[in-house]
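First, one chain by itself: the form predicted on its own, in structure tokens.
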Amino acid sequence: MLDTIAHNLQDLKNSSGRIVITTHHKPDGDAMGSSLGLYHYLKAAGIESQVVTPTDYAEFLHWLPGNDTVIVYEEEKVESQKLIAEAEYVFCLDFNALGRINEMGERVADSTAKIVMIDHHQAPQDFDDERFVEIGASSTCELIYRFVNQHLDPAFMNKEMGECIYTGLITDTGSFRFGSTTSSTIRTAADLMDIGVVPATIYNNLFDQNRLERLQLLGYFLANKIELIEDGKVAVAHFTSEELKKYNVITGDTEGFVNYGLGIKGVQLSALIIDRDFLVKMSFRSTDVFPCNEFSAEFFNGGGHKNAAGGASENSLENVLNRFKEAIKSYRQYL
């Protein structure tokens, strides 16, 4: 744990309408909870604030309370700008590079507000005054927890805070199952359940609420999409942006499609590959020994954690197939 953070509740008190909080673009459970959680942290202590994303996001976070104030810099430029020019505080939250909030970095970069991050990814930029991170936590959500455990008041704790760190906490460990979940995890989702979370509410507002059109892709993907190499120990898929189209695929539609590969017997990495039209998006997944983060950085100008990695590239979708295929072979060591 590295934490420098050196303000307090009183601090943000003083500073009340004057505190942005932001997340990474195309944010997913942990961005959005941590964001809104400690939004609703600082509403019942009697601070305003406000979440500002860089882009949209998944329509199954929408349930989230507080969702309705949250304002898309992409949407609402000129109130975003004006916001992070006035600030006093901003909160980088489940991002350590101001790349990753896109043109809002630039705004951030020369705001004279005070910026503190909280995040769990490995290797963060030198961008903020204060920070409260712990590289391998299992999510900025468990962060926020402690954060305010140790820095804040837990007296403002409530149930509205509690499902939307609950939701972090959930989404980013596959349910509690990936190697990321401490007895701290565990810990801290019974703390939120003592305060009014109910966990059968919250899963079925994360996964049982789909478009029809989501289920026919995700089939369409299990039946068709998936291809093994590597002797079986690798698991990689692909959509067009052809695909795309013909399922009428949104934001977040394609959320957690990764993960399948792993379930198949023998599978050691899995990949989905996507063409996004300007860009092509690749989402990676391993056991406890493939680096996903190494491989990702080294060819596919991406990173993350070890199991859990992203990237990205300006190249046609064929060429980062065949990319793939042949960087994993320099990768063999770990399969």
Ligand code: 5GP
Given for the second form:
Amino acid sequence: MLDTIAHNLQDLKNSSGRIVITTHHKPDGDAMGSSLGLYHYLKAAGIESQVVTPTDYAEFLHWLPGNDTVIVYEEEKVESQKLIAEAEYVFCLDFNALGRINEMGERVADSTAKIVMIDHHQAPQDFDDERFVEIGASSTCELIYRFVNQHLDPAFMNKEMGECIYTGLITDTGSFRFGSTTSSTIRTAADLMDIGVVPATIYNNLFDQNRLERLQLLGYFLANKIELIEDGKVAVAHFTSEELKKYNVITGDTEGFVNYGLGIKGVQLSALIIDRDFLVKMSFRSTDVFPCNEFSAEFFNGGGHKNAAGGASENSLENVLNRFKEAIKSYRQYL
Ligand code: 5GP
Ligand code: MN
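Swap state to the form predicted together with the named molecule from the form predicted on its own:
Starting with the chain above, the whole complex follows.
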């Protein structure tokens, strides 16, 4: 499969204007970083492409170079559907199941485009024609960097691409602190600095541009919302939809909150459960052996990585909270 990809820069050049790059709904730093990173690479190599995201994404990612060129499927359906229908290539980045791109998944499944999956999640579904997948890699961004080095022409990498790729490296590794960080991740970061990326600038853009309201929400969360169960080994927190309204919560505001639970001594699993009105969304983070992805798949129709996963439910918040507390009992051997 990889050999096929190896011969594709020329193919990609010939397909000018008909490449769609997409990523999972509510894209995070790695999803947007990898998508715009690949976009900038292709642009520098003289190849047109279009990033189409299924939904909007957090404001703290809007500074990314190329952000203005992104089309949001939900907001521009006709244009997005046309792009997908006419595409020769659809790059699917940072996800491995069509359900992760909502309604867009049906369009991608119906398209005649060659589908290339670049991703680091477990258990990829079989909807692609070619894939560059390393399960457990730090980030899709690290894989894009490697993909370009191994299969395309690294000479076209530039600072814009580097800034996008660096973003995914640090957002998916919690600024190089999670277990998924390898020497290759750090080397990638060093290489990106050599093409002009300034880490302090990226960090500032991502993490030091908060609305005061968001920090106040964090204060409220830390002071009131974290509950310890299972002898202090599990931290669970939730937000009701009323709380979200009261604090004017917008997309991205609760990003990273789930990690604070893991900062408590003895906690092995942290869960954040949020009532988004039409859907209850949950995030799980663990240290060591607790398999968040298996737990999430078994009880909440979710998935992800061993130490970071998510899921969703159409049941009530109360129902999900109770289900979580019951479900965790059958995973005590991992705590
Ligand atoms: P987060 O908690 O930040 O939303 O997601 C953590 C990880 O779990 C990410 O890698 C994400 O791709 C995955 N994930 C989150 N929600 C879902 C879900 O509903 N289904 C699946 N399969 N994966 C999810
Ligand atoms: Mn990722």
